[in-house]
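Next comes just one chain, in structure tokens: the form predicted on its own.
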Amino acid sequence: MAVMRMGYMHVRVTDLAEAKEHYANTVGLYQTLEQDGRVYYKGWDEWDHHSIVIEEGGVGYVKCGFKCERPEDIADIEAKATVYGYPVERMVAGENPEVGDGIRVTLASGHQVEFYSHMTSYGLEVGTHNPDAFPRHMVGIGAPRLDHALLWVNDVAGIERFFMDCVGMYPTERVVTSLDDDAKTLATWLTLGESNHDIALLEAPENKIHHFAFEMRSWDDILKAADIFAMDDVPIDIGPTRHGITRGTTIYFFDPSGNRNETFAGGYRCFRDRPMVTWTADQLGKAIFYHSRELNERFLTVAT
């Protein structure tokens, strides 16, 4: 089975015009389609038709999608999810613009996750024939691509099992209540391959999305992003700083509707034989924000 990556994130926004300004001119994504109250975007280093969808009418998580290598991989996930008792729906080509046949799984948390193997190729902004290193006229922070998301869920251990047993992910890091054998898992970071995480889960009283992240190339890009956010009066949650978990560098910030975004760079590469890292709850401040070793109230209480 080969699930390759998170392919798209779909969220609601309260004001479409404000959100378009944010994602196009501050984050620097390229609009590929607008129809039926939805706008579709891609980063400059993404080749599929879209990775971000914003939809007017509220705020917060609608669904996310993971791209599989082959149609057979979708069938495999469908069979395994059915055995586990997860509701599974078929989706047909075109139901999501430019996306082929697939399935939609509803997790115990209520989050909908889609799996597909085809999306219309839109092309890299630098092309594939003798390309330059980056587009000459990038806008805003020039986010290259969607990287990962963190979901609030009411059963971390159970939903972790779905991503491990049905999707083929493995955990790279966990936060646990203690080092005892009966300790509870409070959060987990899961990867499909060599990235340090493709999705993370955090135990919470409500089932929402905490943030979705855009990959940046370096610490210099993170610092430049902070300058752009200051110029554009973007509300910053925290950063620039470093995570203890993943070792990545980061800024958390909000779109005009209050959906939390992240710029993320660095961290370590993973392999299936790499030992999993364990953090205890009493060290959560260091785990999340390595420099200050303190969590701000917004980070723990705001999700959409």
Second form
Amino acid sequence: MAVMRMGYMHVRVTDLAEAKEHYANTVGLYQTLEQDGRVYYKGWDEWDHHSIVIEEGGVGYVKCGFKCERPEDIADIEAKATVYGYPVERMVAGENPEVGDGIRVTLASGHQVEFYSHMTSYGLEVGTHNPDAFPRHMVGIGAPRLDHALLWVNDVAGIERFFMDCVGMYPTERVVTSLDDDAKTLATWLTLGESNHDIALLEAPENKIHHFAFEMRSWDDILKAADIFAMDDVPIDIGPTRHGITRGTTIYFFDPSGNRNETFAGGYRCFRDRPMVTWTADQLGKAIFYHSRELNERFLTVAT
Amino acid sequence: MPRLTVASDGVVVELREDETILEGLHRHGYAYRTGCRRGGCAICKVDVVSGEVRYTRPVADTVLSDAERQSGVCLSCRAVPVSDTTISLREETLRCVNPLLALYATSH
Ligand code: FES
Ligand SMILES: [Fe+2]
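Form predicted on its own done; form predicted together with the partner chain now:
Full complex below, order starting with the chain above.
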């Protein structure tokens, strides 16, 4: 496997102090570095130096990074992205603290996506020698790891093809305008391995980030997370509920700058030969919010 | 304390000190379309017809531009009226989601 996972998500926040309170004490991430107005975090079940970067000033997407298995994989993506026609820049070790050499690709949507193969290993919170099941003193919801992101893009089909042809992803589910051959793809869930998605794309008038998600271990942990959000006055967008798409259980909520976060648990194991699931746009309510079967007034209208 | 009038709906509420437009309307039982409630998504913009608002927290210019501020647009989840203020909602009406609160607040 060439590209292994989404390794980091980097977003802007309007107020660093409030954002730190949220990501450290509510989401329960571990701060690994604060430097030049940026704070770096990892979840307890992650080993690389960071998976979340917050930067003071503004709101919304800065970039995300995908970790490759070997340096050759980066060269391979560089060659393919160049042929595909997306601008590619080289990035050198240290441009992102603790991250090695890599490339930065600018998608047609303007989103920057980095590919790298080395990040300093910080270690799992439970260690690797006779480890316990989870850290004894978790904070807040104790999010174990970054899972995926959903981007708003104005050309789902073109960007989906980039992630398929140049990055090696495959779609597990899609929302389409109809079941006819000439149907248009409105949204897609793309994966690198056996999870439901590493990145998802939604057709939208603007190029933004809809949300990024933390993987939780169970529905119980999702419910407990909602309790913590009530205690910490975190604005909940929706949930706890289930997605029809991926079957995952979820809460959408907002950080103190208005960036949408998600806690996600479940889903099913995917394989490249598993038949892809298709949803028609008229069933979008059920596809997104399986229980209420209707979209709330924010899902298709709010992003940063 | 500033008095907030929603011209588009004929609703008048008394605000508390440092209360945002959204908090004040929620406290009186009213709702309208909002997103993040944290100043990030711009969906809660309303037009300030008269009066003055200030922001007690930073607001990104990508969410509310200087030109918009000057033309009287405000982010209602973050804007704090400093004087009696009249606003007008855009393409929607206030929904009274807690009639008990609306009644209690107007009769006291
Ligand atoms: S509700 Fe998102 S900016 Fe006010
Ligand atoms: Fe998600």
